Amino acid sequence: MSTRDNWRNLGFLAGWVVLLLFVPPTFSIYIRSFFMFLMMYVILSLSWNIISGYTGYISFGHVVFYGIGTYATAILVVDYGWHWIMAVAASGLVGAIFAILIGYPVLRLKGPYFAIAMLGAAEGTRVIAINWVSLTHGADGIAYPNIENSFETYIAMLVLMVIAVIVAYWVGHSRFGIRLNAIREDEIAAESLGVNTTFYKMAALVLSAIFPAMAGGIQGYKTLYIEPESEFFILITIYMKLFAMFGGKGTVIGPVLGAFILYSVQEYTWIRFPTAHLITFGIFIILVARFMPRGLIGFAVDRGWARKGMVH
């Protein structure tokens, strides 16, 4: 990628950050919350893309890291009196440790077996959260003190999103990312060329776990209440997967565009068609999959509207 493209991408990111910084003091709490959750899905989509877009290991259970993060933050804040920012930072470490623990067995699997194993890990962790009452408070969930925190959680999510974009950009333009792409294209050939595939897959999984865990911690503190069914909800994984694939998996800007557009569409259909918004949203996804199977980025590149280097 040329220096000009790098400066253009940096300017694009800076412009979005400046725009989002003006949202909190000028809009209602609802609009502020909308943008906060939109940024959260940008983070989740970018994180899913690191392991699934670059290595080709499609995860159906990435919500497990999100749920682990919400619980780690809530337990540290409510039960141990930590400041919520310190607890969110610690939740990223907890997510990384959990990724290492499950990574060794599940990364031995490939294709649909890996996807199902990740789904099983998420569902198993949800069951543990329901039944480990002494730690997680069980099905009753955990309630934070009732305070207005929409501004500080908004800023925290914005900072985390910027960091996630920078890390994703580094992954997409580094030797680390090139090795992940080699694993996606032909893992056996990559290993025969000296790539330590086990290490790189594990590193990608750990990196993709940190940001969802921290985003989950911020989200839990924003909503002031968490419980297993909502924090380990499979639809969260489906959303991050769809957003990344709609924008263009294996790219940096694709998951960002996908999350911004599809989350906005989802919110609009929920407001206008509250009894049928999932059906409407589903029809939209089907049409996109039919006419833009490689996502927005692939669609733009195929038609010469953008160079691959500009959007990667």
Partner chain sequence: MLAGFLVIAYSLPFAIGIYTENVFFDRQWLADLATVVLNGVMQGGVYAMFAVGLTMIFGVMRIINVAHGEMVMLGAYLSWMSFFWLGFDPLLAMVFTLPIAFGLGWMIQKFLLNAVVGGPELTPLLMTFGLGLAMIYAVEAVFTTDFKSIPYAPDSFQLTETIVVGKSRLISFVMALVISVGVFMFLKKHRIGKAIRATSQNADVAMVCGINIYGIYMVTSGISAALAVAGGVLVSIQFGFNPETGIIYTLQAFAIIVLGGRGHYIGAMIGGVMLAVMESLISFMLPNGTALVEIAAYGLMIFVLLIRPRGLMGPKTD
Given for the second form:
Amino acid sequence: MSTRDNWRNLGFLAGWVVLLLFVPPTFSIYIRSFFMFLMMYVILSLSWNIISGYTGYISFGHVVFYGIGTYATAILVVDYGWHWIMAVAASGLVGAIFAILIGYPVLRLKGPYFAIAMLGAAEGTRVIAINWVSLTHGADGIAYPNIENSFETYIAMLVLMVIAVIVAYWVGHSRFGIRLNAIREDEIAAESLGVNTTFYKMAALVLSAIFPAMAGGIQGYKTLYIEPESEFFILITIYMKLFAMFGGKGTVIGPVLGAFILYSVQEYTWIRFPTAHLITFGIFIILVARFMPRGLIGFAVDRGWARKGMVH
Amino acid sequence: MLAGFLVIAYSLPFAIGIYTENVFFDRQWLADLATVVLNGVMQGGVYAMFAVGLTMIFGVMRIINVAHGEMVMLGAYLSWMSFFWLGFDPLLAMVFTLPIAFGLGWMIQKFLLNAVVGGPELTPLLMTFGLGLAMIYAVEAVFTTDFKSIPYAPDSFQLTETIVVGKSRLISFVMALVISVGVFMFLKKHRIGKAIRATSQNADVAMVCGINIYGIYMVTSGISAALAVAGGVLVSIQFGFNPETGIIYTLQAFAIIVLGGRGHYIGAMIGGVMLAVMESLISFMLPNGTALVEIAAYGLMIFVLLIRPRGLMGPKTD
Amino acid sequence: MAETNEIALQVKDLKKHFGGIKAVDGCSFDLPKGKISGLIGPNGSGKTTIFNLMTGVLGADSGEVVYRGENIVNLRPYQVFNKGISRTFQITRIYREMTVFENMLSASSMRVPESEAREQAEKLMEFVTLTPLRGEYGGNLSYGQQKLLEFARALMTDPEIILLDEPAAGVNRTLLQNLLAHIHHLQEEEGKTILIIEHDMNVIMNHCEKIFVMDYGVKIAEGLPDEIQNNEYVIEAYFGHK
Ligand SMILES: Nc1ncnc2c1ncn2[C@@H]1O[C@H](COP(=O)(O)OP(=O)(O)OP(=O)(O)O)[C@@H](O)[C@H]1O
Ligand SMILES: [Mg+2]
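Swap state to the form predicted together with the partner chain from the form predicted alone:
Below, the chain from earlier opens the complete complex, with every other chain and molecule after it.
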């Protein structure tokens, strides 16, 4: 990727930021929060993509970082009186530390074992969140003081998304990302050719945990009420995974595209067919995994519309 | 290493129980403990049975079917439907629920999984994940997320003066034993059962020997689904369930086969009993323990994967 | 290069058993510096296992590999690589869903700036005539091209010792001549130490200065090509009793 390409892509991003900054906030609160959640899923899919798309460690429990983040923010704001922005920033740190703690055991597992261990980690954390009442308020959840904050949270999410996109872009166009790819392709070869796989996998997991934790924090503050079942909801993992896979895992634009398209689709369908749309999503995962494992971007690459690889 | 870990793991509930003063060591408490362990062992029989279904698929196709728990959940609903809609005894209804399950497993294999056996291992993982999701919400569309249960043999047996066993649990245990032994006999004696074992030893050799391995895959999936549904039926007469409980069964079954050793049937039986006993110990001795039983599966699974990835009885290499 | 008798690396009484299989069972040899050496032996004699032990892919049961005065056995593979020992694999392990160029870049040292790494990658791709395929997925290359890619990738960090596991297997004659020319170039012009595992005796006898022979996990002979050709133990190991 030449410097010129980098500047062009940065310009592209800036254009989107200007659009997102000025257009949706002028509409209703509903439109504003729709775009806020859309941006949140862009962040989540890009994050999942770092560990699962680039590094090949498919996580079935990524919601755990998001859930931890919503809780960290809510506890710091409601119980300790922090400013919400400080709390969201701290949640990123909490997410990172949590990633290191669970990464140490689970990153030694491969393939399906990693996937299911992450699922177990997420479910286990949910159970703990329900039962550790003194910290999390248990199943009752935590309520924020009731205020209208859709504009601040929208801007916060936009800023976080811009950072997440830039980080994802850097990962996707650097030797760091290439080394993650090498781990995905063949861990023994990567290790034999100079990649400290333990370190790189951990770095990937931490990066992919920070942003969901912070996004979760903002989301909780915006929603004003959190409780374990909805913050550790497995469907959130499914969305990240599906959006990234549909767009094309292991690319930067793929997860963004996937989140844009599918989140809009789900917003449209789920009001009309609340259960049917989830059944459809299940079937959709099957079809994508079977027939389009490299997503829309892979489809474009196969037809020669886009170049192979991420560094040229 | 593993033995040491297991000793620590099983003493942990006792330690916490003592710390939180839930443990007394008097006569009554010991009798309760015996009851709890006995119930755990019986529950373990049921777990083991549906875990054998998961381990069979893994053994034969190297696929981890994450929709297995959803199949258990579906079994519970089949049982509920036959009880409330058709007025059948859930156990008797197995005469037709199990063949239905077999057919379902057969078709899933034929139309979804046959194409991806032997390919990248994450493809079937994602596909069965999608399948599980579709199953959850298909059931939810009909039955909502409300918890359902079946009032079945609610009374209990007084074994001794102090040890009590729920009748439905005892019946489930016996049924699970009968079905498991049946499946073992089938695998040992029947021509198709032998072919299944040959395929899990070495699919290529099996194919060369004239075994139609895709046929074997379909039979295996069918049996696996039937075992899951049987598990669901036996769960349904003891506990409440809703469409989302499937994921717990998947994790339990997975924890069991990790514990016992992947692809290993006897290992799965032992793993099932070990998990269930652990769960009963947790619910008995920890404050608010019933809410924490799920932790047993995740905890055992993660630590066994780390300490001894091949489990108790698994082969040295994959 | 001046004739020297310096030693690049010493293998000392290395042992590795897999259950009952004694894959490497007390093997020792000194790898001469700045020369091309060969490691031969019947199938299953433990050659690849020696490479795996030298590069940290496997941990040893006992024994040492001494490099620059330091025992490198049981280091992690990336540490061995970063010390300047690079390798290829018997069955190629190129990254299939990464382009040729990305394969190359993945093996660059993070200590050199990216621009320099890119130049090095371009140079090496040119060297093994893969430049026209630089944007193609590794998995789409022919087997021989994959061998070349793996060879070039192993040179990205300018290693001092290069271990090649059956570089000739599956490579056609023209490509093989190219490859051998490259190997000679590395030794003569850049003073690299090279150790080749190979079943193709033409390659071994015509291109190696020193040969080590293994059988059942131990070294049974070492010497110059013509010494080895006439060594009775070697003949016995390969052809059984006469
Ligand atoms: N990871 C392993 N686990 C178990 N056994 C192994 C392993 N690696 C090698 N072996 C065994 O060790 C012995 C030596 O194997 P090795 O690959 O070193 O032989 P080799 O000399 O390279 O043979 P070839 O010329 O066929 O490549 C063989 O019997 C092999 O089966
Ligand atoms: Mg070999």
